[in-house]
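We begin with a single chain expressed as structure tokens, specifically the form predicted alone.
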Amino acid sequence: MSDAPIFAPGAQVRVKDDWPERRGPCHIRTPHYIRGRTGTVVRPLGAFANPEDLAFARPAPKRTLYHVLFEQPPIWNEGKPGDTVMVEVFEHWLERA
């Protein structure tokens, strides 16, 4: 498995839309409000342990985080055109949009 990142600056991702109440008992890095939503990679970061292994005190691979810019007024209902809000997500929670 390369250590590159797989999205470039640009690209158009989807956050999964996964929650533990679907799978089970986990941790999920991943804020709530930005689940199943569409959003632009703005830069990778580079590559830490997974969070959501450490938390278990397990091997924990190393994941490529990104910054991701996403509409604002679509997530919260509020705010104008233009609005956006930049989260921290780590590539295993992304997909191609």
Second form
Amino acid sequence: MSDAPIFAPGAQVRVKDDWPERRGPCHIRTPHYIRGRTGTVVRPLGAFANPEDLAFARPAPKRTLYHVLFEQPPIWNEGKPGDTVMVEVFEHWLERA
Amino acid sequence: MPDDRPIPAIHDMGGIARFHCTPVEHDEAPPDAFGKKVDALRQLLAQKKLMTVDELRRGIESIPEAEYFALGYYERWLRSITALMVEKGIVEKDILP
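So that was the form predicted alone. Now I'd like the form predicted in complex with the partner chain, please.
Below is the whole assembly, all chains and molecules, this chain first.
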């Protein structure tokens, strides 16, 4: 199956450092504060239509969505060691770290 | 956050210091007559296959910051709907006030 998740729970992944503000008209739904950051895959959540395409009414192939866990203090410059931030991120916005 | 990063669009506000520690609003008002009309327009356009909520969201998120905060919730919807109809050539820009 081509739509099987490519990242397993525990995999280290980096969120692509891609910015709509830099690239031009596009629709990336990763929060700005995790772009370029490394996190850990918690679990795949299933495959859903790519919001980047839906936003422009284009045909939207399904993409695997993941829960990805990040350490909070380096991201927001606040919190205690051990605090975490979990974000839902689509597979095509991630790369192996 | 490194200085070479673009300033994120206004909807992407997680971790931004000026939004820290603001109380959560629990008294969310139901839509007023204007809001209901805007929502009815959105539903009608969706039924006619002229727009989707994903496109609506892209339009809302591309509103410049100064305008974004000057507009009310459903005013942002209407601003996005209008921009989408012009973008698709369904409404001519000239007829807008």
